[in-house]
Amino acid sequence: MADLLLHLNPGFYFIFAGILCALLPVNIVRKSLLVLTPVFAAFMIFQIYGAQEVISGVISVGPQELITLRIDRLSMVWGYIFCLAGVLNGIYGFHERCRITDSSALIYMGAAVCGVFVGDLLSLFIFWELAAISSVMLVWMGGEGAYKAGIRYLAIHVLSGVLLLAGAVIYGQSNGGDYTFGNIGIDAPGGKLMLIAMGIKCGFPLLHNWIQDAYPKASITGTVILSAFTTKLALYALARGYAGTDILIYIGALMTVFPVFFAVIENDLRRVLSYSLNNQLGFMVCGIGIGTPLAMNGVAGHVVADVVFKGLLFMSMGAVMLRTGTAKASELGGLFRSMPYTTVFCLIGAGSIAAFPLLSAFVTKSMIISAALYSAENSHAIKDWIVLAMLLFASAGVMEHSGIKVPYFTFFAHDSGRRVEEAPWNMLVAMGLASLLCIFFAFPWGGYQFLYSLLPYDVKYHPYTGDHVVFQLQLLFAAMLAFAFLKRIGAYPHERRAEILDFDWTYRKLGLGIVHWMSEMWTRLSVNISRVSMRLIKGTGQKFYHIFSPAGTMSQSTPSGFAAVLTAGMLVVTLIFIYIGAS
């Protein structure tokens, strides 16, 4: 039995627990499974993985072999952070009594964990789609507009899976039936299709709108869970298959910049955080494109930091939404008086995402920016310096919208007059643990060294240099000064009580309008065709009646009535058949 467990993908424990949760009526047992399952899975990862890569769990399906378990230093990082996210999410949602959420959350987590520990593209596709199907339930458990958002979410993720499968089949057939998931590259047969598939889940520009559409409409706990897994699974796939692909550098740089402008004018603070999720994903995509050991360490480290601090920010907004019923900046403010602990936790998350010294992103994001700087210095290409400038601008931008805007408009700004209870104890525990991790991962004495020890490559990077600390503080204080100045002169964008659309306007407004116009045109055409057809039938009937009726022209020299015509016609047909049969 013990030997069997060492050959089993740890993600299966989540899936088994999720199926069991669907059958269990007792809430406390389900909640215990939500917390204990990821702890057990992390323990099994520790037991399975040694100093060498582990490949096991090979299953033969016809002529194909599915590698259901592969653990190395790259996948191990994702496995551990997914288990950690599972524990935090289980604690955070302890107050809920929804069997569907509990079951689908565990299956979704399991699909993501299985996805990072498989060793072939066909197995990846299976768990890629399972993650999409199970996670849509978390969207549908939300409030107003959740059903339509879930349908759009499911459609785009099924499309991603179809592209992944098509690319994998082309790639595998070109390699003599070898579907091993390793370095693929954009020039490989099927490589571009798989890159687009991963880009959809990763939120590439123009493919990103499902994040801002679905995440804010999901349930309170659902949004927190969603923020940790889907996009990070896609990042793992990119890191495994496309490290060093140049185009990802420029895609990632663009991803860091464009969300800044939309987040500034967005009123829904959970949508602001969704845009900032795009922003942070951009740093990691850019690091994957650079592909050096320093950059890849930065990507893996920032995945760990991002799951924690972004989860913390979504948790704090979820707590506010639970108590006030809204996450709109225009309807909040002054909540620090009644939710002081949530305020402190949100500020820690905001400082972490902004990369303040002594908070987590300071020791992870800086590795990616340093890798971009080294690349620009060595290449002397103007485009690499532009990429570096975009990353620095985005670093200041994230300070403005997630580091300042989210806590400012929620807990300070104007006083909305709301006096509510503090968040439930379990939410406070989850946020408190996440806050401690944000501090621990950046702690100068032992903290960040522990994080660095988990990374794929040996780390020779020291974040707490005088130049780095001073430069980062200058960047952050410049962003704070710009925010204060714009607020002072009244030039900062006012919060609009509307949903801001960006590229999704093309299909949610323009595309829908075209469909409605085509439907209306078809209705009109159908009415006109029907009208003309009725006139034609009526006219033809009148003509036949005029010819074959008893008073018609045919009656003057032929047997009367239409019955006589039918009889004659039947006689002709009968004679024809007799003639054919006789011949």
Partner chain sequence: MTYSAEMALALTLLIPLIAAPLILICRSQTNIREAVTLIAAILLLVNVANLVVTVAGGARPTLLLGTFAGEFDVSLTLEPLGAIFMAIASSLWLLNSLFAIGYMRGNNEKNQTRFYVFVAIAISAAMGIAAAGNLITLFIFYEALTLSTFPLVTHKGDAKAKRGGTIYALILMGTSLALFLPAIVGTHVIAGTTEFRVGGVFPEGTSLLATSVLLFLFAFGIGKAALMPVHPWLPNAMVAPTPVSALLHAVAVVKAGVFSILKIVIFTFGPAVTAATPMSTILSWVAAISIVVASLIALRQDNLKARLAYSTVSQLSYVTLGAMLAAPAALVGAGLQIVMHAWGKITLFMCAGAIYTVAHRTNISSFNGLGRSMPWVFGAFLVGSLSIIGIPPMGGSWPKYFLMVGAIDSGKAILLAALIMSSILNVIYLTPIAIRGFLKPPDNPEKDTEIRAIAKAHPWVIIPPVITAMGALILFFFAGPISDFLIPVLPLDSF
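The model shown is predicted, which means the values in this text are computed figures rather than measured ones. Think of the rigid core as the biggest set of C-alphas that the two forms share within 1.5 Å after superposition. Positions refer to the first chain, counted from 1. Compared with the form predicted in complex with its partner chain:
- Relative to the superposed rigid core, the position of the CA of I529 differs between the two forms by 2 Å or more.
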Second form
Amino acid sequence: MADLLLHLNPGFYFIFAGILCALLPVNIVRKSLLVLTPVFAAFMIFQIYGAQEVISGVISVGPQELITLRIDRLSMVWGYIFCLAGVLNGIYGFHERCRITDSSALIYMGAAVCGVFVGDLLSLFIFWELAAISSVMLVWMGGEGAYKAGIRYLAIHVLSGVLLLAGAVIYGQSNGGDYTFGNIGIDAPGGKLMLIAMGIKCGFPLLHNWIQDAYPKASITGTVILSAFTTKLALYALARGYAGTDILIYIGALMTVFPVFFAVIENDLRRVLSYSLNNQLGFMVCGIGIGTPLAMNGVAGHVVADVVFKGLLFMSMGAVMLRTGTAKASELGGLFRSMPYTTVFCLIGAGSIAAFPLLSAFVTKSMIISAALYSAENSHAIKDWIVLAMLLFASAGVMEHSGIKVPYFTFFAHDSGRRVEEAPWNMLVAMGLASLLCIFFAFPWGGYQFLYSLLPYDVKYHPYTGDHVVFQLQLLFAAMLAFAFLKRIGAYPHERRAEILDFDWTYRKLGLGIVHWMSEMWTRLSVNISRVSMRLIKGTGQKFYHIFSPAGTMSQSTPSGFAAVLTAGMLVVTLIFIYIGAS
Amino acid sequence: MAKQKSKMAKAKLSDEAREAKERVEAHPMAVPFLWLGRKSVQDNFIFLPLIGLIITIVLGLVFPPEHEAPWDFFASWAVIGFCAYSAVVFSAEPLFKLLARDENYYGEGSDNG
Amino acid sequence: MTYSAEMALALTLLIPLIAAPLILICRSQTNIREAVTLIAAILLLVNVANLVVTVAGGARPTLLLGTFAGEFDVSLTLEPLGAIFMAIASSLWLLNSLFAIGYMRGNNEKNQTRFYVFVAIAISAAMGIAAAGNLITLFIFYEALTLSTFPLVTHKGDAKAKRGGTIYALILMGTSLALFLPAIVGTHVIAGTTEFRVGGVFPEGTSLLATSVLLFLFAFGIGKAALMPVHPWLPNAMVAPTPVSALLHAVAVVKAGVFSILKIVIFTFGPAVTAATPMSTILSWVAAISIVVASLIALRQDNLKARLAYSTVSQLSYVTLGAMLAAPAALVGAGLQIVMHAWGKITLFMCAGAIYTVAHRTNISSFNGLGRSMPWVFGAFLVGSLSIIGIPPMGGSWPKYFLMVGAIDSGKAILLAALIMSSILNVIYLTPIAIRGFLKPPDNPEKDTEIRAIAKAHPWVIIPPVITAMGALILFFFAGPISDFLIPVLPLDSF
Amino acid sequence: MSLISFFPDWMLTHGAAFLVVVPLIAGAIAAILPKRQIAAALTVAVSFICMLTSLLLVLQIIDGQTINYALGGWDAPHGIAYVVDGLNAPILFLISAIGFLVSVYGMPTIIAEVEPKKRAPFYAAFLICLAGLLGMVVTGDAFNVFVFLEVSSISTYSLVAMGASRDRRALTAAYNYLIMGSIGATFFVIGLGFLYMETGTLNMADMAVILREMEGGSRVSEIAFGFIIVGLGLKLAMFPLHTWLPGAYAHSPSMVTVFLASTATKAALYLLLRFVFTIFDVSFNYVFDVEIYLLAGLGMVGMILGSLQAIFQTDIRRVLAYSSVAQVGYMLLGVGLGTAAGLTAGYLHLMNHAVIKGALFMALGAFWYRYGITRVTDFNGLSKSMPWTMGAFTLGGLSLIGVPFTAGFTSKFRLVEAAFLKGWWWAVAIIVVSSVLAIIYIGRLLLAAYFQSPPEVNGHVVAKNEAPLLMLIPMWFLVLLSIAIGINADIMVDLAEGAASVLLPISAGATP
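Switch over from the form predicted on its own to the form predicted in complex with its partner chain, please.
Below, the chain from earlier opens the complete complex, with every other chain and molecule after it.
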């Protein structure tokens, strides 16, 4: 029995627990499941994985074999961090009484965990889609406003899924039916399709809109849960399949830069955080593109850090939303008076994302940037330096939207006059734990070393070198100075309520407009076609009627004389035939 | 009360009075930090990064960068940070003009208030 | 008489056929009448289950019913593909009978006895199609199915029903007599037999032109497969009461059509001959276009049943596509699609019927907030939708995978685009239906409270769709056994 | 065949002559009989005896033998020989059996349709017509064919005209028929004259032998062939020469319509087969040419145009009349195919169509009998007011369309198969189109009958009023026969193959 458990993908525990939750009416049991399942799953990962790659749980479906369990150093990181996020989210959502959220959250987490621990592309596809449908429930739990966003979310994720499937099938069939998920590369058959599929899920530029569309509309706990898994699963897939693919460097660099500009004008702070998420994903995509051991370590480490600090930021915004009912910067301000703990946690999160020394991103993001720097140094290619510059710019940009804007407009700035309760205890515990982790992961004496020991490659990298600390601080202080300066001179823009257009305009407005227009044209066309065809049918019918009806030409009671002539004519014809035949 | 009313009529609350009021409403843990809301504090906040910046620039001489980018010079990271940040902020206005629409632009209702 | 496999085969046809007059006899005692249907359905299911086991063991029970017109055998031979069709038709007959009881009583439909009688006869005909041993037998039961379902389609008896029924009968009878029958004759002439044989019957060296023409005639002559442009009968048949739509237009009739195409491709042409025919490429394109265009039309329908009908047109073409690709994986995919779509679509139709029975609503735009009053129905609908879309872990995802593999194997990777587009369109036209029920605020809240109370009074329109929805989900885990079951009918060299 | 032992010996020897003589004499007697009832009984009895006799003939020839009967003991070529072989025996049986059924069926209808004082002459004319038809089929003498052709035709004209009390248009129809029929007969006899000139004999078998010796003969025999084809074509309502048929079918008494539709054209078609295949021979170029191009071509044109015309008719009898024109087209196509399979199919269709059309016209007669229905629109709700009759009509209609398990399917299927075998894909297409048109004209009637409500008279829905049993029984007998043929056509196929083997002795029985 125990042996059997060692061949079971730990993600299944989540899924079982999720199904159980769907049937359980007792809230407290569900909540316990929500917290305990990730712990148990993490324990099982620890039991299963012992420094050696584990491949197990092979199921055959028809001609196809599904490898449902494959743990190696790369996937292990994702597995643990997903479990960790599961615990945090479980605690964070403790106050909520919603069976659907609980069960779909568990299934969603399970899908993500399963997704990283499977060994073939088909299983990946299955959990890819399972993650999509379970997570869309969380979006829809956001209520009426999430109705259409959820459908768009689902459509986009289904698109991502079928593209993945299509790519996998092309890839697998060209490999003689081998669907093992290893390094794919963009030039493999089906490679581009799968890259696009993963790109959709991790928010490549122009494919990113579902994040900013759906996340801010999900329920409070929903957004927090969502932020941890979907995009990270996609990152895992990229890291597994496309490490060292050059184009990802540029895509990633672009991804770090463009959200900065949207975040600065966006009013909805959860959407700001969504852009920020996109921007952090950019660093990781870039790291995957570089693909050196250092970069890959940076990616894995940054995933861990990002799950925690981005979760923390979403949690703090969620707490604010729970208490105030809004997450719009224009409506908030001065909340540190009412929610001091939340303020502190949010600041820790902000500091982490901005990569202050002693906070988590400092030890992880720097690996990616260093890797970019080294590769630029090695190649001396101008494009690599441009990438590095973009990453640096984005680092300063992060400081703007997540490091300053989110905490500042929520907790400080102009007092909105809102006096609310502090967040519920469970949220505070979750945020506190996350904050601790943010600090722990960057703790110079044992913290980051522990984090590094989990990473897929053995690389000696020291984040706390003098120059690194100093120049990072230089950058951040300069950014803060700029903020204060611009604020002082009144150049810093006020927050205004607005809908900010992004690329999704093309399908939500332009595409929809075209569809409506075509539908309208179709209606007119079909009306016309049916009219023309009716006329045609009627005309033909009439013509036939004129010929064949009792009053028609063919049935007129022919005078016998005519019939006789006809008979004679017939004779002539017959004789002609005979004549031809005989001669 | 009358005193308070007359002050309100002046339409400007002094920090002390405001904090006194806030002290009642605020979370107990926040009480010691209410000074953060003062205008003077917010106005003088600028010195914190300025001092930090100066210190780190000086320290930058002590710890020279191990790997230099082609654009690196003395205090270059500070310049990058400042410029990048300012660029982002200054881009906000034109971008807003370009991209901002009414909140119910897509006709799906505004999300969460 | 001992209970042999041949006997069981005969019983599959006889049980519903015997049930029909019994139902008629018991028409005054409605409870007994319904009991007859249910008992017959259970007996049939047990019997079919037994047959499935027999067939899985490698047996191919054969039964000669008779010879007519001198040379045409009416014979039954059960092979795995037919057994699968039998299994879904019989199992869903049982569930649908439960649903029909709830629906017909809930809506006080007239002529209920006639309804049950003809459903039983139609099931018998469907069983005959499943087990047909040759083309002639297939054709006979095909026509019998058309005729026996005609009174069901026109059940309401009003002008609209008559019009729908007329179109139904004209297209189905017309295409079958004008195209299907000549194709059978042509096959008989060229191959000298109409029997179904593994690997096909056409002798080597049959001209490509001949096979092309025949394939064309079969594809469009089997109007029940609803390949565009012979699909209009299906939306028009939606005038039928919902249990009819559910059983016949998600399972028996439409599946009989695509099943016939699949069977003909596998057993008359043989996959190799099919794939070698240029017509199969053309038809696979026609199927792909049907998939997409029908989805687009479905998108524009506000009437739920109309939308489901076009969705069915689209989904049926998956099977046709699989058959025309003729690669082993595609054929397995087509077989799976028959199963998975049946369970998914019957769920949707039953939900539509439940919504109609409880809330008397037919238009999707009027479903706002209804999900809160009828959560089980809308939940089942959502699950059914997801299965149709083909998202794991719903049964509907496997056929798509196998079809994709088949498309790659037969070198038509471009057809993946149609499958991808279809998935997206399915999301767009199916998911909003259920979600609207849950998320949009009700137009008339008091009415919805009332509906909640009414829903309690109609358990039998609600339980069956929930069961089939669960079935659609559970079937995901049975794709392996089903495809293993199907593989013996395929030429194995390339699998 | 043990059945033969039930028949008396004299019948075995004189059956062929008996078949013609008995109705002829009975006809003369019926004309002078005072009472209708007696005449009716006589007719039923005589037609029954004829049926038995022809059954005996069929039983005798079924294993391929030929009966030669020299009338009055005068041997051919000088005497008149009656020849019964695989080709004509089934037709003899068909004609006499239909005659029997019709005479039973006619008992009630005659009262309704024919004036009392004309009833006995009506029966006389009917019997004479029966004798004429049987005679022209049974005889082996070409001129004797003409004689019987005229006997049957003239009695038919009067039978048609007797519909006048039911519908005055019967008179014009009869007149038209008379003119056209006479032209046909004249053409036929002119052809015979030429043929006699060429061969110097009137005995068919001798003619055949001589023509083969002459390898088709000179221009004279060619012209003879032309005249005969056109003459017979007119009699069998070959497409452009069918103009007499709808009127004659539409306005004559019901019983006559049934009888004509089932037998008259069939007898003429038999003659066509006899002349084209046995007297002349398809190995003659000109015969081959006419067969392949003219007969098949006109057959197909008739199939389409006849069906189209049927669709647009308002009078139900005309619908079926034009349908008959189309169905004759099927048979001609079978003939035109010229292969054993084609001939078998055509011959089978000939017999099946007689059964089907007989049943359908019987149903129409019953509708008229009860409700005076003549128009398509009057079909509304008939399934409710006359369920059994309508049921018979429905099954007959399905058979006409060619739904499996009906006689129509069996023969159409074989025809399609034969066309495939010959490689005439386009002919298949035409058969298919024509069948679809048949669905339309039959479906239109069925839809009205089953989907419309019965008309209201004075505010009351017309009462259910089923046809009398004497009409229903023959009707259902034919319908069930058509179903039986659809299910097991072995006997019919054997007969048809026997006929084909007479026509194409070389490839006898070699159906692929």
